[in-house]
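Take a look at this one chain, the form predicted alone, written out in structure tokens.
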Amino acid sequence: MATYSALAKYSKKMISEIQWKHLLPKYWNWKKIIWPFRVLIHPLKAYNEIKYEKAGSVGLSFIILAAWFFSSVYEYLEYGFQFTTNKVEMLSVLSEFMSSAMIVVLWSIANWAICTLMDGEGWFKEIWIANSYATMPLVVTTIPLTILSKVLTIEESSWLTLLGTVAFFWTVLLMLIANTIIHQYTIKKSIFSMVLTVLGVFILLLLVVLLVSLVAQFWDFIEVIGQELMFRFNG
């Protein structure tokens, strides 16, 4: 009880020290908030600033990934009916998360592991921020393309494909630039490390799937035991 009391007092103290007025937009550091868009315009300078001037923000990186996830969900639900057969009842939030934000999580872990063995100079924090910021093309284009899909005809679908492809390769290019600058690699070594990182992501994904499967089986086992015990005690 003493531990819970101390924790409650500490939490109360922390809450009381929060300057709530700073949550209002007029107190926000807008220069810091809009900084990730610099990656879209001046990627070389931006990633050098992340590497040498610590310009990135972990908090903003999480917000960017959250925005990508929610825009992916929006795309699934609202994409033009003439281009998709998606149904609301078939929506899998886990699937959308795995195909958006989770990619950066796995990529950052695999990239850090691979590049550590290849004498990369990037810290995990730098890798995480750089790769999160590299998804900005997908973040800023997903919702506009979804809205555009509502007004275009099937004959005009090539525009959606083109714009979506540009956003994807723009992201890949930013990740290549980030990987090269953060780890201080040559282009050739950077590409090679990214290929190995892709393999690392597949390995991590396999481990995640196996872990989820084991947890599900263990949970089913616990449920069976629980039902058996209830049956015996009630009987």
The other form holds:
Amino acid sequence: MATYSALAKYSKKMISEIQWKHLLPKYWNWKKIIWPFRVLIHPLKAYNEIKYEKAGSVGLSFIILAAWFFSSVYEYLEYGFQFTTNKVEMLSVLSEFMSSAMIVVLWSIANWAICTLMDGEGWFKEIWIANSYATMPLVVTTIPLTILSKVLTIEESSWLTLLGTVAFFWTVLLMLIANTIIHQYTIKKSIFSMVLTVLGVFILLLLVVLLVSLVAQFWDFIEVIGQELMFRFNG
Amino acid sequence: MKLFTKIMGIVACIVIVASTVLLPVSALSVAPYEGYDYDPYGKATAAPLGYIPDKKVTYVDMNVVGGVGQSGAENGLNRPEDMFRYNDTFFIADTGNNRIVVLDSELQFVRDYTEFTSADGSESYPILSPRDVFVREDTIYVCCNETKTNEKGENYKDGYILSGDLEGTLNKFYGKPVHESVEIKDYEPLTVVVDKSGYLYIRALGILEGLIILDKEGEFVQYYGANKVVMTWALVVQAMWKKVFGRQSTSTTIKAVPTEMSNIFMDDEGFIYTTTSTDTVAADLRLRKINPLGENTLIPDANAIISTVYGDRAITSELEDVYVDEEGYIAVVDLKMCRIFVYDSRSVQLTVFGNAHNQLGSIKHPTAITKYGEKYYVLDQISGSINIYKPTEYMKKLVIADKYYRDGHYVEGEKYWREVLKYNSNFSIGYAAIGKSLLEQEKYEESLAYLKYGQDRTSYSAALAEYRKQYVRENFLWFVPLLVACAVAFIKGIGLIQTALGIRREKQSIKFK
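Following the display of the form predicted alone, present the structure of the form predicted together with the partner chain.
Complete assembly follows, chain above in first position.
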């Protein structure tokens, strides 16, 4: 009982310490909020600042990933009718999440696991921030491209493909730069570590699937034992 | 208050019971099946009934003379396999009674054929378990099947095809095809169609190379129009398992050979339609219209063929027979769920009807379909009867509207489509047709909405291009200032951001504390 009251006291204190008025826009640090755009314009400088001057922010990285997730949901729902067969009923938020924000989570874990072994100098926090910020091109282009797709005809769809491809490769390039600077690698070693990271992501996925199926089977096992016991005791 | 709620509860119960009991009865009095069709995503949606049962004609009603019914009754049809309409006459292959029965337009017995004898009486062949009958230019073609025993005592099938005129005089006997490239052990012809120049297209049991073409004199010409072998994932996976576990242990055997067709039909223009019943063939190739090169020319509508029963699980259809009328409407019989799909010549699905029960309008085992006037005649093998279905008002309107649509007269057909949509607001082709009509009338904004409902993406794109042009032209006056304002705001905004980031004019990077 005592622990519970202590916990309640602690959380009460935590809540009372939050300065709610700082959520108002006039207290926002605009410089910090638009700082991620600097990654787009001056990637080398920006990543050096993340590495050596602690310019990145974990909170902002979550906001960027959330923006990416929501913009990909928006893309699914609102993409030009002439290009897709998407339906609102068929939208799966989980699969949208897996194909956007979850990639960064898996990538960061795999990259951290592999680059620690490869003499990388990055911390997990740095890797996380750098890779979240590297998705900025996708965050910035998804919504404008979706709006553009509403006014383009099927014959002009190559523009969408072109811009989408540019955004994708821009992101890949940013990730390469981030990887190089955060871990202080040469380009060659950086590319090699990224290839290994892709493999690592697949291994992670495999582990997750294995774990899920194992838990499911274990749960089945317990359930069956419970049923057997019920049969035994009920006669 | 309590009493009041109790009374309300009783009233509600009565209403619910009454609605569940009474409403289906009134619906079933028209047809024992529900009307439905499929949306562009392949999902079954409610629709009005397209065809409703008119009457059921049993062999007793036909006044059939001779033969034995399946249950042993005298004067009947025994497991009839096929029905063919030639002008106003119906020919039924009465398989169990080894004869061809001829019915008039009222489905009354006229005569039967049990054998064909040549004019001089020197040759005579019996009609043995006929599987198919085909008539062209007053000549009857019958697929006959006979089991013989060779000198080693083994049974083998030796079928033949007889052609004779309407009087029962033998024209020609077509035996087993003989050619150096043909090697057939058991020859069992199941379906025959004949083209204008007298070539026979024969579908025989177990012949996987395709249809056998015989010329007028009975000489083998070539095989034709086999199903393509499709490399599916199932085949790949099976090949892999075979590698791992050896040949014997695979329980399911999917063969990498062309699948047999389940029936063929020749329309008035001489095109051959084929159906395939198994699901080893891709869904959109189970119904084909093949050109002289043996390729499919039908626009596929895969959704409908593989489709689900209304509101129920997905069941692969077993296509049993196909009939195509003069206007190109295709009717396909599904043996599995005893229903008939109706398509127009562009394979737009119009309606589905029929089911397997015991009421009027239900079929136990449909084996053949034909159309006479605007009614469909379906042969039921088990009861040896013919079910007649007549179109509803909805179907008649739909046919008119669809005709305008097929011919490309979108504007003229618009009002008919609007009537059809009053009956069936789920019919997506109707919206597409109205959208195209509005596009022709240059009402682009409305057209976009209708084409979206109709899921017509190509036309939507075309309408969008026109609408865009129109919109810019009409709003040009404030478009230019808006663009200028946007450009100014953009440049200013960039400048502001640069100032905020501290990268304007000064080269060194900003520092965060």
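Whichever C-alpha set is largest while still superposing within 1.5 Å between the two forms counts as the rigid core. Residue numbers count along the first chain shown, from 1. These numbers come from a predicted model, not from an experiment.
K.L.:
I'd like to check whether Phe168 and Gly59 move within the same rigid part between the two forms.
P.N.:
When each C-alpha is assigned to the better-fitting superposition, Phe168 and Gly59 land in the same part.
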